[in-house]
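Next up is one chain by itself, shown in structure tokens, the form predicted on its own.
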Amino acid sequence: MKYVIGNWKSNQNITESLIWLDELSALRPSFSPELTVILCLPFTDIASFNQKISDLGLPIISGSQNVSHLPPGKHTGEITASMLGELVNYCLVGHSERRIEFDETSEIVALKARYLLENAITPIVCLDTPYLDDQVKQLFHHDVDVSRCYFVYEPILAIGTGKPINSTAANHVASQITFLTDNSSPVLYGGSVSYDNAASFVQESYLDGVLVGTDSLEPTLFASIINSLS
């Protein structure tokens, strides 16, 4: 199985996402079997989307961006993994932007990623060099299933830069990430995917897919994605 994972990041009210899923379906993508498609979006648009996909039978899974790392509580505005579990079944934690701007520790990481087992949720785990020792040893430390985990390689450099590393470097990231997880969990790459490359990173013996930023928010170009995918 590849996967080709959207990233909407802060983007896309409802009505836009809803005018968005028309125009993909007008073009009619070639949603090979092989391939599992994912949209990772706003809180605000899943619901609606959701019921969209359902509308036009499109094989698009939906997924959440973020995650509370706390359980249901006194947490005024979180959204806990509790609450996304009738909603969607992926999740994004540990994106770069996270870790930056709203100073995410790899610990934060973690539990994030066990509350989203606990309810049915994979997480997909967002990691970067030179810190994937720890990255990878805080989910073992809060007995986070790793096997049951989605991981991308998603180096901070070429985040929105138009410019990634090359198959064959992030490929062999993608090999020390399965060696440290000691287990065959899905491994991508993301950080400035588009058409011209995406195919370059699928075809390498460790990477089994892309996570795609800016590409994914034009229909078009994700529709071409999942056609060099497929």
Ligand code: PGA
Second form
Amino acid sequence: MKYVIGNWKSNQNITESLIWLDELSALRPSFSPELTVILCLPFTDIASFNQKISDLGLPIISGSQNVSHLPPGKHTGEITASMLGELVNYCLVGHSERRIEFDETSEIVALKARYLLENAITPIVCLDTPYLDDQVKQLFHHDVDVSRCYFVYEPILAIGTGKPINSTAANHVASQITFLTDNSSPVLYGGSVSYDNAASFVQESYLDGVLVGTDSLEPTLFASIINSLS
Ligand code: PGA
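Let's compare: the form predicted on its own is above, so bring in the form predicted together with ligand PGA.
Following is the full complex, with the preceding chain placed first.
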């Protein structure tokens, strides 16, 4: 199985998200049964998006971009894994933007992953080399079953720059992730992925897919990426 995961970040309100789905559907991308397509959305879009993918019969699975590191309780404003359990099957954790802008540590990321798994949501753990070892150590320390996680190698310097690293270098780090976690979980690459480079990453032996930020916002570009991997 191969994977393409879109990450809209803090873009698209409900209306815009539904228009995006109509536009993508009209493009009729060639969805392969060998390709899992996941879109990680703002919390506010998820419920209506789920309804619309069901109405349109599109093989897209929704995911979240974040979750609380706390259990249900007195934490005003937090969205817990238990709440998300009714809405999504996947959730990003540890994206570098959250580490940088919201001071998220590897320990917090591990706690999030643990609550997600307790609620049958697959954590998609984002990693870069400076904290790769520490993050994996924290996952084991907090008894996170890494065989039920997905991993994404996201070199910070390649995110949103239009300058991806080459697929051989990405494959090398992906092999390290597989080795460190000692399992066969999917490992993806993210950072300036577009339709003209997506296939080069997926062809690598240790890479199972791509995570797409900027080019997931535009239906024509996202459809081209789906087509290039199908
Ligand atoms: P990008 O973002 O595709 O715009 O580089 C990737 C990400 O941050 O997930």
